[in-house]
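Just the one chain here, laid out as structure tokens, in the form predicted alone.
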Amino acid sequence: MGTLYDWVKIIHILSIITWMAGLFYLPRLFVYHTQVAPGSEASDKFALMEHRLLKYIMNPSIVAAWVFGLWLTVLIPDFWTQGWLHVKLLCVLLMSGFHGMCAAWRKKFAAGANRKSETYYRVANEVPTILLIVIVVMVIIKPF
């Protein structure tokens, strides 16, 4: 039947990609928006999108992963004293302040008030990329 922690880790890896799944389209979004007329019908089309994401896919998922990535350090002993982890918690941080920025990113949007590029959202669409393989290496491989 599993573990407690098992069942902890599964609800925590599941989270996990569906913040992702977000974190790598809401960017992707803003990518388009740019494309089009503030104020357009198709503006408005994107602001509606990037607000139902990041309302009710990102957000709940984020709050998810950390409460059940947490949960997970309680249930194993010596977790703290771990290096790796300190690299990877530290890349979360980061996860958590590009989510906060794309936050903040689709209300100018929905104002009409942005002022960055289509390049601009390109190059920000990796940076959850990065965080991620780096995050990725720290759980399998366990450097340090």
Given for the second form:
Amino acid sequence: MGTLYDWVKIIHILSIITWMAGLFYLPRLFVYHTQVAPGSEASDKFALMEHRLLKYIMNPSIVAAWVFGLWLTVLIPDFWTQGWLHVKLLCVLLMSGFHGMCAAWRKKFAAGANRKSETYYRVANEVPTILLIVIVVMVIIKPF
Ligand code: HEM
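How about the form predicted together with ligand HEM, since we already have the form predicted alone?
Zooming out: every chain and molecule, the one shown earlier first.
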């Protein structure tokens, strides 16, 4: 019923899906959050949604993506000598940095102290998309 490697990869891919879902949705919530008055009922609702998305979905998912991704490299250590994993991990580090920025922006909104515009978050929303495309091409094609 599948090798250990298969099951570690299954959990790796599932955790990536939930992490990406949060990375696509949270900046979108920020876009709508800029459209309501700080301290308003709507703003409090957005703050609650952003807090729960980050705490209960995105944070556990980023930890699982790293743990099971690195576990795959322990099972096949040769991967560390391959360029595709180096490019992939650079993109994953940038993706993790973006996750951290989302956490900082969430805190600003919760404190009613966001100063960034709706357009800023619309552009920011594209970052995970671009990184995801590069990551998936690297891991499936393994060009180098
Ligand atoms: C967090 C650090 C990560 C590490 C160390 C890592 C490492 C790996 C490794 C070693 C594999 C196995 C490759 C193979 O069996 O051919 C793999 C598979 C995969 N990874 Fe990651 N990964 C990480 C994060 C991510 C992220 C963030 C994404 C997407 C956003 C991603 C997407 C995938 C996909 C789609 C596969 C399946 C590839 C296949 O079945 O051929 N990984 N990962």
